[in-house]
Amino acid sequence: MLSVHSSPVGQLGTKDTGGMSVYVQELARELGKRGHRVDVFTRAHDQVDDRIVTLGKGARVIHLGAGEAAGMHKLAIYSHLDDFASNLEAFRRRSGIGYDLIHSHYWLSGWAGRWLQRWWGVPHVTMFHTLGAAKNGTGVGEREPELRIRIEENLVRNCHRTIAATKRERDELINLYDAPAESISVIPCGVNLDLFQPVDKRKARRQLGLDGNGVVLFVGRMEPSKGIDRLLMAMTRLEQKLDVRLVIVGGDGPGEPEADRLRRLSRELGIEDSVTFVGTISQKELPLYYSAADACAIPSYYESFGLVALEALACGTPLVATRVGCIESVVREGESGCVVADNSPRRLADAIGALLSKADAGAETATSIRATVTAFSWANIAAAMIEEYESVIADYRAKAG
């Protein structure tokens, strides 16, 4: 596996380290449990990174040099992809390893994977996690460069299989990049059901120091496409009717201008006393936050899938979310949440208010909500992926003669 720009063992919730890192780590670990050997190659992001990190039986992360260790913008990594691929090949030769298949994640990894596929003569499966053209279509945030879009177009036409996380993403690949439909397979993301489980709400709130107010939760990276500013504006409407607190979990360290902007906005809106910026936390702490919340909000303009939705539902917490990623396929209206047409503050406030007014997340309610996502276990996702790998390898070898 290739995850060049984002280390699967990096600090979640910080810039460039989000759902994709969770996906790569969980899938690699589950494949290893099933007897496969998985090496995940990523760029060394810090001089103190261990060269090799064991994820579990048969699965490890290997850090390779490619450009400056820290502080490099994603686009700048492009000019170091040849070094990354060469260093990977040198590692492979020293180790005497032969790989049967390449699975690249994100467009930078896909471009490096293109060279490796040619050198090794093995099939290449790619997964983008987000699409440049789709992000640009929202008109929000930093515009994705034309270079990215051209490379994504090239990869969908030349890789042996493209994995889309949703049918929506499959349609985007076809409509935006003219991708051949027969080369795309839809396999959703998964959720760690052992980690993400309901915790008694009162116990969770005591541990987190949250009072008896209604609690709305946001979990994710700080970037404009997440629509956090729209959620803050919705809070001004909610506060007029309800006693409610918004808890925002995600990276807000130095050099995070979006976090600074959102803090300023909360002050300007006069709601700073009702908003808690938690910052970055470990994944193991997330179930407490999900369980303490009456609702988890996903006000995004764009998501390729939206792992937060599965995590929240697995903890028995209902969602209020826009029509992005997996949302419409996992939310059962009136049972596990509400899907809003867009992230206008009024729509978000009305939907959240309706949930809070009838919220009683007892054990029975949490259990029924959790039951809606048990099919998304990583064991099930890995089984589907193995079937896909086997199909790709068989097709490749048959054509190679």
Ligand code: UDP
Second form
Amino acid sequence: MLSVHSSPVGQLGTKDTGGMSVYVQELARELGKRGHRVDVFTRAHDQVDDRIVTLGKGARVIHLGAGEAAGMHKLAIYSHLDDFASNLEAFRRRSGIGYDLIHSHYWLSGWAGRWLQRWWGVPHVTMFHTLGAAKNGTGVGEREPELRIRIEENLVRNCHRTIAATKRERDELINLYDAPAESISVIPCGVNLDLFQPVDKRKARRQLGLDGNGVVLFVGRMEPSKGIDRLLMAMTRLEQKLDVRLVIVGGDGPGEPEADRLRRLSRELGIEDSVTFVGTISQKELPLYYSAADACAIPSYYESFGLVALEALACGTPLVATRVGCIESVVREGESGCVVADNSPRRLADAIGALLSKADAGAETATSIRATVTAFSWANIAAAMIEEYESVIADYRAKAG
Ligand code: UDP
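Following the display of the form predicted alone, present the structure of the form predicted in complex with uridine-5'-diphosphate (UDP).
The complete assembly is shown below, putting the previous chain first.
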């Protein structure tokens, strides 16, 4: 697997490290458990990166040098992809390994994978995780460069299979990139059901020091496309009627201008006493937060899938979410949450208010909400992926004669 710009063992919730890192790590580990051997190659991000990190049986992450180790913008990595591919090939030769298939994640990895695919004569499966053209379509956040869009277009035509995480992503690939429909397979993302389990709400709140208010939770990287500002604005409406606290978990480190902007906004809106910025935490701590919340809010303008949705539901917490990523296919309206037409503060506030008014539904409800996502175990996702790999390899070998 290739995950050039974002390390699968990097700190989650920071700028470039989120759902894709979780995906790569969980999938690699699950494939390893099933007897496959998976090497995930990523760029060494700082001097202390261990060169090789074991993820589990048969699965490891290998850090390769390519460009300056620290502080390089994602886009600058493009100019070092040839180095990355050459270093990977040198590693492969030294280790005497032959790979049967390449699975690349994100357009930068896809582009590096193109070289390797040709050198090795093996099939290349790609997965974009986010699409530049779809992101630009929202008009929010940094504009994605034309280069990225051209490369995504090229990859979707030339790779042997593209994995889309949702039907929506499949449609975007077809409509925005003119992708050949037959080259796309839809396989959803998964959730670690052993880790994400409901904890008694009162106990979770006690442990986190949260009081008796209604609790609304946001979890994710701090990016304009996540729509956190809309959620803050919704809070001003909610606050007028309810005793409510918004807890924001995720990237809040130095050099994250979005975090500063959001703190400033909460002060300007006069709601700073009702908002807690927790900062980045490890996934191990997240079940407590999900379980303590009456609702998990996903006010995003865009998500390619949205792992946070599955994690909240696996902990028995209902969602209030916009129509992005997996949302419409996982939320059962009125049962496990509410899908809002857009992230206008009024819509968000109305939906959250309605959920809070029937909060404290108890352990039984948490169990039934969790039951709606148990099919998304990583074991199931890896089984589907293995079938896909086998079919791609068979097609490739048949064509090669
Ligand atoms: N996450 C985390 N700690 C944080 C914030 C986020 O572990 O402080 C994890 C979260 O559990 C989820 C991932 O980061 O698995 C975010 O994935 P999602 O698909 O929701 O968003 P993306 O990062 O892909 O935009």
